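Next up: just one chain, as structure tokens, the form predicted alone.
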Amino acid sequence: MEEKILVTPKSFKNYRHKAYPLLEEKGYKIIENTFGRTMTEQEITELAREGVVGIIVGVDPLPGAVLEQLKDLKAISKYGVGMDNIDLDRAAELGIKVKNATGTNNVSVAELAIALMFAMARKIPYHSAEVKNGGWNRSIGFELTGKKLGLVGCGQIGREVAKRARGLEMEVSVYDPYFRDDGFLSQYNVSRIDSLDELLSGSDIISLHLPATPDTKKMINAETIGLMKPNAILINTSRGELVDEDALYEALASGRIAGAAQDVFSSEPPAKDEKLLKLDNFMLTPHIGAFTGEAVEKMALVSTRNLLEMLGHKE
């Protein structure tokens, strides 16, 4: 039987032209995503019930439900870091390897979480919304520099998050209990706070930089939130569900934070009467943190080697 490849992430075409050839001098035939969108779980099992022995997935869901219909899947290969839409404790126990692509994609959601705090704290959306509907009004502003960022993670993502807001003159604390590495904090003069809610309450950005797990689901939500300072603003590049979206509503309605800005969302795209999307002081853009011409390059060489890697070719 002819062994196949199944290709998931809509952008990873850009770069198929360096990315293919890798699979195809091994003998693998290529089927590609031609839906346009993120697949659905039916439309993964029917392409990949029988043949596929390695997938290249973006954010399309592989559940245990769905890894257990593809009988002859050897390996899963993340396009990208985050991997909640993998069940990775099933694909284990189905003895399907999975490796995601590390260090590709960092620096520009770094690049886009600093943006996004530029963009509330100069209040760039309304302002220029403001003058293409003929208007001139202007809203006062506040800067970046010497105001408290509070980074909830301090993985790849958060460090370049980190050294960035450091150059912008930035008070920089992290809360990450996984975190060790005391070298990084002084060289860049970052410190570290052992309780999140200290982090919250002393903060005047705070910035979520971790996976979406069982322990973090909604830990933005209205008690944290509710230690935050009026005039706190937050960014979240991360996944959706880490924020309690009707208890962020609650809080951006009343005014008892001043403003968020996401990249992510519980349900991507969002529904179009979502509450949060009507007000002035939340802004979401969709899931374009990943979304350059470097990152995408790195992420479709390197998950195409990792895959490769996996089912058993060595470089």
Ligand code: NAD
The other form holds:
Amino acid sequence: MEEKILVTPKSFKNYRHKAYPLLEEKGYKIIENTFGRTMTEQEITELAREGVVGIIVGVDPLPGAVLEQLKDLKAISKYGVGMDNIDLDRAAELGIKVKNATGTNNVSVAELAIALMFAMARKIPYHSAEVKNGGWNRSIGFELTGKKLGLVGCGQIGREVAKRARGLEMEVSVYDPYFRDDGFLSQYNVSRIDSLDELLSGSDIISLHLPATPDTKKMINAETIGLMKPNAILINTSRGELVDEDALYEALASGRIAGAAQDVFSSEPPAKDEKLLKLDNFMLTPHIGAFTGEAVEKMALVSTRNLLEMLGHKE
Ligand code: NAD
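Same protein, different state: after the form predicted alone, show the form predicted together with nicotinamide-adenine-dinucleotide.
Below is the whole assembly, all chains and molecules, this chain first.
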């Protein structure tokens, strides 16, 4: 039987000339996502039901019900970091190995988080639209320098954000109960706060850098937003599921907090009539955090090498 690899991420094609030869020289046939969008469960099942031993996956869904039908599947290599689209428990039960490409896109996502902070502070989307519409009105902004930045999650991305924010002379605090590297905190003069409530209530800007799990789902909700300062800005480049979007809408529409910028949403793309998109103090980018030439190249190569390693090939 010819062994096949399914490659689902759309942006992988930019670097397939470097990645595919690594798979082909081991004798694998490559099948691609030809839909030009995230694949559905049914499409994945149909394409990978037989002969597919490995999948390089983006954000396409791999729940237990799909994994159970892919009878030759041995390994899933995540092209990126967040693995919330994969049923990790079921994969383990089925003996399917899973690995993510950690550390490949942390700089790109961190730079986007900082960009979103500036975009909100200086209302860049509003001002750009104003001029393009023939106007010249100005809405007053604020400096990031000296502001208190609260990071929820201090992993690969959170740490890169912290370093850059310190370069901007922001005061940086982190809440991450699992983070142990005190050397990092002292090197960059970052403080640790052991209570999420305290971090939320003391920060001017709150930026989320943690995975979406059953425990963290909707961690930003009416109650936790209620702790935030009225001038607070929320930045979310992690996952839409972390935020209760109805509660966020209420808070932004009523002016309870000043603004929010996200690169992710509970359903991507959002519905055309999504109410948050009608607000001037909300901005959304289309999941571009890792979408840079640098990150895409690293994700393509690292996810390919990870897959080969899981399939038992040595470098
Ligand atoms: P990481 O695993 O290096 O770091 C995650 C950190 O979150 C860890 O330090 C962990 O201890 C911490 N954490 C876990 N649960 C927590 C909790 N309840 N409270 C506080 N901290 C908690 O991952 P990373 O590379 O920094 O990525 C973070 C997230 O960013 C990913 O899970 C992914 O969802 C998202 N992401 C988005 C994009 C994008 O394109 N927008 C790209 C890459 C990653």
